[in-house]
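In the form predicted alone, a lone chain appears below as structure tokens.
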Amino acid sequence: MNASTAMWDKFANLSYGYSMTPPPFLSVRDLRVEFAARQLLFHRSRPPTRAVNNVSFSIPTGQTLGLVGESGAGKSTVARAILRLTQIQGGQIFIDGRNVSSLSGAQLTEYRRQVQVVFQDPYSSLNPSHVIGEIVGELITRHRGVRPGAARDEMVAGLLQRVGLGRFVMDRLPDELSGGQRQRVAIARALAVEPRLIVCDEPTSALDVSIQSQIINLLADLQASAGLTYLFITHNLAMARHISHNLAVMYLGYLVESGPTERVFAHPAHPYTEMLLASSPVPDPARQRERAAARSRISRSTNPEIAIAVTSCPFANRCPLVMDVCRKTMPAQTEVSGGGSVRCHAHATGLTFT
């Protein structure tokens, strides 16, 4: 085992508080994704935009990692990189110990059978001109070689039943179904190729609140019965807490905190995580007043300008605990009591936000 691999294994264990049993099914190491900046006529060329900056995490087999953060944090870009829908400029992606960062051809097709996605909008992700039986069945034909006919129809009917829909749905078009029914179809389509990892990219944000919990419970039931591994991307912290074994918090392309879900909620180690939690409503009036007071303290202490220098902490211009070192040096990963890690100079020096 080389030094780099040994360091990664130590980080993986540190970040999630697990031994290597179960082993990680997905491992992302130092992932970096850049997009070319828009070039304006008669202006000096601008450097590319770094959407994801040296992000590392792992997900044990059969578990769920909730990837949370504000819009623009880089969550969906991480998902697209894992799905091989966008090019990466650095780092590696491992599935079940195999480096999949540069697969192509038949190997990439086989990889995409193991890794599927459920997108945010169940209507735009389904072909509006095809009936549900064809939408789900076409993946069975493409990846499992079962041609259209009675055998494939039975397989489609079985998948629809697994997600709580009846056989009658097979002859319906997507616009004849409700939003919740369409998202169940999207999940059935993902299951059609018997994947081992499903990337859920904001799968409930386009649904009514009354339907969201049904979809989350369905995903949890499928995980329990089939041993699925999930990367669950959301800005809804309550949703992430309900389904995730571990959380990873992103800010401006950086992973600033990770760890067991309950530890992150009970004892957030990064000021940005605390800000997210303070912004999330809770049904308890007393706790809601405490969070309102926390938001007030933060708003009086912070500057919303975005930190640009990649050598400094990306949260420096908004942090109530900012120190001179924060504006000069990127904080390293630091162990957190209770499991996980945080990228924060203040935490490393023992400062707390009160």
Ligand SMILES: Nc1ncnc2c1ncn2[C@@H]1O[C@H](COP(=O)(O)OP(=O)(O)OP(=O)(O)O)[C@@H](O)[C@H]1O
Second form
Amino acid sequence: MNASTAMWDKFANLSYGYSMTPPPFLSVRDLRVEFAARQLLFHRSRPPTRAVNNVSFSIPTGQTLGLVGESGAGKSTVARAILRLTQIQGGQIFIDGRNVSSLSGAQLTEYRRQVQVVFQDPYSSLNPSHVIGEIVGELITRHRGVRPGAARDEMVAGLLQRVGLGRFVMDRLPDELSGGQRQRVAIARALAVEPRLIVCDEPTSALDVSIQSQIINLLADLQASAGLTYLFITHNLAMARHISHNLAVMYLGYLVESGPTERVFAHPAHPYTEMLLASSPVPDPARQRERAAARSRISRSTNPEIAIAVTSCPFANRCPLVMDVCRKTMPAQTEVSGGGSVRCHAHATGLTFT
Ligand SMILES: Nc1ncnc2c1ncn2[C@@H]1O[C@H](COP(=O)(O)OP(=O)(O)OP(=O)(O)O)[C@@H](O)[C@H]1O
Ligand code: SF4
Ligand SMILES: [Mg+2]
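May I ask for the structure of the form predicted together with the named molecule now, the form predicted alone having been displayed?
Complete assembly follows, chain above in first position.
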């Protein structure tokens, strides 16, 4: 680990408020991802979409970072950048203190083993014409060199057992399984290569509510038993709260707030986080009324998708606390009491939302 990595990780740990935090397994620094706009005939050339703007965070080993934000915020693009499935235009990604942003060849293959993904729709990632024993076994052969046969079958059965599936599943095709069973197979397949980080991109949103909690509990159990690190992307704030040690909130490509999950829920520091929490149902009617009132204070008169200058706060068009400075200067990332950081001029001046 070089000196600047160590310094940044020290800041990341401090900012997450842990005195005894394990070292970061994943650190993302100043990540920037742009997509070239398609040029239309007879139209002026269009600027690229900045899907991710200078995003930085870290995840301590064996912990979960919940990544939340509205549709189009850039969550999946962050995930795809970490998985090396999309080109990055700036920034660095460190695993265990090692810069993996420009790996190639055998080193990239080894990196891809360590970092697995579970998507929302397992069906699209499971070969429909292969039985489950082959789908999981094929990865064991590729990454661990175990040929098809009795020994590999035992390994597959063991993995299926870890995710709560019986041996009978080995002879089934993906479309002979329920959605929950398919997602368990997707998790077993990820585990087959003994990963250290699993990126979960809305892994339960296609499942019935009753099955969602089973999958979440399975992921939590696997984390406890195997020391896995998770980046967990979801729209479901209750789920994010349940599974995440820390939370990161994205808005239009920016990471606007991050910190220990309970601090973010109890004392959100960014007006957008407050708005997200206000739109999420809570069991306490009094708290629900408070949140509804908070929500009504947020101006929705402007289309949030309208691109605004990168020199202004990305939330300026919707923010009830907006000040002149917000339209002229991008707020810097500042520390929050209780852990984490926020990008907001009002926070720096002590203004609060409620
Ligand atoms: N391949 C692509 N080409 C062009 N633009 C893209 C591409 N992928 C994503 N984008 C754009 O980047 C932005 C972020 O998209 P992304 O899929 O990361 O959002 P998200 O937060 O995951 O949203 P959702 O919650 O709906 O999954 C969006 O404006 C999207 O249109
Ligand atoms: S910087 Fe200004 S516009 Fe942006 S969230 Fe803070 S107060 Fe609102
Ligand atoms: Mg997405």
